[in-house]
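Here we start with a single chain on its own, the form predicted on its own, put down as structure tokens.
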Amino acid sequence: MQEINKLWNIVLEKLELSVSNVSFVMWFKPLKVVDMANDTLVLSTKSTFAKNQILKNYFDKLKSATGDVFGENIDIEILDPQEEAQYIAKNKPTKTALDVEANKNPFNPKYTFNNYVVGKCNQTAYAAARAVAENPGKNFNPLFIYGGVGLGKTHLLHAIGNYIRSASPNLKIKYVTCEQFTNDYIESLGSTSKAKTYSEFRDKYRSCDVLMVDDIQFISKKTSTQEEFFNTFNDLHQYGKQIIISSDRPPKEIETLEERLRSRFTMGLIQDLQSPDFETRVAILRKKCQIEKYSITDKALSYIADKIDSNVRELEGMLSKVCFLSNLVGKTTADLADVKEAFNDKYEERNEGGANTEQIISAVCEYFDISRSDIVGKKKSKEIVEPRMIAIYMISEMLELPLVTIGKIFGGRDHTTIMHARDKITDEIKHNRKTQTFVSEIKKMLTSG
């Protein structure tokens, strides 16, 4: 099952690059592997609604990503919580004491300070996290950590949690995602015994010594939830309880966040995580090899580190895939040939139709009668911006390139800018016939050429 979960993590990495960040966090990130039997991957969701959303809107993407990793013949079965319980009762009737204890601990035991690779990109965030773990409620309260997808935010939060559990086992730690906090709050208001349930909700979140909330950016636009979190924050902070928050962006960039919450978030310490440099990426891969007991040549490690330059989870996922496939063919040490085979030209800027980034950009420029220097340059006129966003969307859709790599192609733009362009055109295609026509005709140009 351990190897299956490693491959599933690779599937998640592929999905993270093919859908919007909101869609990934809402629908795919909570998915977990229940079983793998008779060429069927059994997955579970957090709710029936989530299951229906995936089946209705995202199943093709899920099927495609899973097929790329597990093989085209793999079937997928998705269970809601009730169906999962029935499946486990039928196929896995007993749970060991270790399983039960693992469910009580929300922190991954592999995510510790000892195996967190420190480089220039994260050294100050690491130092702050360590200081908070050693003296919760005393230093940097709240601690706000932000950074892009796969840069180590969750690792740091789990490292803090694991350290406190070990050093101060009497302290009560509550670790939740923003979505879980929101759902708990909504449930407390929807019960028939509303007063009692809300009281239980308050006790659950305000009786802890350390509150950790992941992905706080999703609290935006949720007015009632912001009100409740503001009150929870004040209550905990007043009594010296430690608050730790993570986000994909700093407080000032979280849209529709109430100013009083923004002010609370900035009253402590805000630390960002940057993309790791080449040397740090190699060190991360070496640490992963040490932990998982992987054997791989230095040239192979350098190749992976050179090709994947922004996302640590994707970096580690590719390493796991390489070593897994190498072991399948009976090799004890993975080499450069295994890495290139595993990548399967993933980052060689080609898709099944043979188009690469330059061909896509050239086709867009020809269609809109603009120059290449304009589309990758700084101009912000509508005549240039729309074609630029379409080109970004098409490269993101047709080629499996990291957002940071696409950003470099378009004049060194930030990965969040690339993500915004991709998501905007994705939405436009759903509602705007003119945009649909643009993309369709440019694709025809590529296939006919």
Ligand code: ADP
Contents of the next structure:
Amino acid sequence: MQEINKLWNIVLEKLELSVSNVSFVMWFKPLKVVDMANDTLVLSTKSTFAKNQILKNYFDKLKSATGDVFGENIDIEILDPQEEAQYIAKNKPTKTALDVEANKNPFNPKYTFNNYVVGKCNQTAYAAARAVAENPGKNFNPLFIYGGVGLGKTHLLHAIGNYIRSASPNLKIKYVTCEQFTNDYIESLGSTSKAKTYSEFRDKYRSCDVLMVDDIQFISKKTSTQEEFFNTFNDLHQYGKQIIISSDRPPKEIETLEERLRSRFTMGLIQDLQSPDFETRVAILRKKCQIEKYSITDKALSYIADKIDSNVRELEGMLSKVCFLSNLVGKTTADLADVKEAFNDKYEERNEGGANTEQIISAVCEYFDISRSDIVGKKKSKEIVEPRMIAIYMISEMLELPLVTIGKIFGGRDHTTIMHARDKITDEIKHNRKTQTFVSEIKKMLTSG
Ligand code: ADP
Ligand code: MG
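Which structure goes with the form predicted in complex with the named molecule, now that we have seen the form predicted on its own?
To see the whole picture, the full complex is given below, headed by that same chain.
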């Protein structure tokens, strides 16, 4: 299986060269090898939608790259998540090399210090995390990092983990969420051979050089887990082992936290993460584009950073949604239109003059003396088609609405039809005086009233 994954990586490299970056990141990169049996390479996708997209638009590319590497007579089967589950249940393939790798390293390789954007909001927490990573057990012990949802606590913990793993591979690092710690503990008590498993639990947690517990706030209601964590903490701390804790609030605000544990948490350094300011948000988005190989215009990027101002996870989520939508309509660079589509504020958009889609449509209708139902309808006579194209052009130019959205306004037309209309009028304005006059007179109608 390891060998097959290696070959698969070569297929991916080939595909990366033959399709756009966004298509690659969106459709090919997420594919995983599930199995290779009877001359069929079985791949899994992240959704049925992705599966259909690949089958519809990219199968030839996939087939030819796979053929180059695995040989011409290899078949490909693509499974969506449900089919994958059924396939695995039926065939129980051996673990892939990737699974083994994932078990070995609990840290997300993308969550590094390099990928962490530093701004006013997080610079002290970042510096403290680095200091701890460089000299575990020597600087701040424990290091307690707190901040709201999606502000980068888990990222920082993983960054420390990744750093220590490569700088001091001999150190034993244990990273758990509070939930995992609690479950582990409860399980160790519930077992029939109680003594053995509890001692296993103790070994696991007390033999490490660095212990990280993410989202410790969940310990608040669990008295016996608090007790156990208190003992673990003391044991490790006494031997100079590093402890790193994250929480969504400072120790004094974690209700029902035992006083002795609260005071332990304040022994080292407590650092908070604040919401990033605009510049930091833009920098985070740029970083994300670099990592995920997204291409997006500056204007579009600033728009996202302006609208989402507190949660970095949401910021990233919006960015990938935008690039996804943009890729769907075949663009290589996402622009403001895609952002607006993603934010879904389609119909309220106003340009500087204050016109919206409906006002533009009614101005065009009034100017040419045709009805709204005709302009958005199916009629193909010249008297209707030209005004329709002018309206499409003006909406696209003045409001920068996505083509797909404009298509919906005009009776569900395809985005290529809209693009054609827009380009035709753009071209005519350059060469045809009559069209120029139409557009400028309609614009005048809009601004005067
Ligand atoms: P938390 O654990 O605080 O809820 P995460 O660490 O899971 O938040 O962060 C949410 C997402 O935001 C992650 O994908 C993370 O990489 C990203 N992120 C947060 N802060 C930063 C930052 N300063 N620079 C780059 N990415 C960040
Ligand atoms: Mg987290």
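Basically, rigid core = biggest C-alpha set you can superpose within 1.5 Å across the two forms. No experiment lies behind these values; they were computed from the predicted model shown. Numbering follows the first chain given and starts at 1.
**Q** After superposition on the rigid core, does the Cα atom of residue 154 shift by at least 2 Å between the two forms?
**A** No, the C-alpha position differs by under 2 Å between the two forms.
**Q** Please say whether, between the two forms, the C-alpha of residue 269 moves by 2 Å or more once the core is aligned.
**A** Stays below the 2 Å threshold, so no.
**Q** Inspect the rigid-core superposition and answer whether the C-alpha of residue 376 shifts by 2 angstroms or more between the two forms.
**A** Yes, the C-alpha moves 2 Å or more.
**Q** Mind pulling the C-alpha shift for residue 414 between the two forms, with the rigid core superposed, in Å?
**A** Looking at the C-alpha of residue 414 between the two forms, the offset is 44.9 Å.
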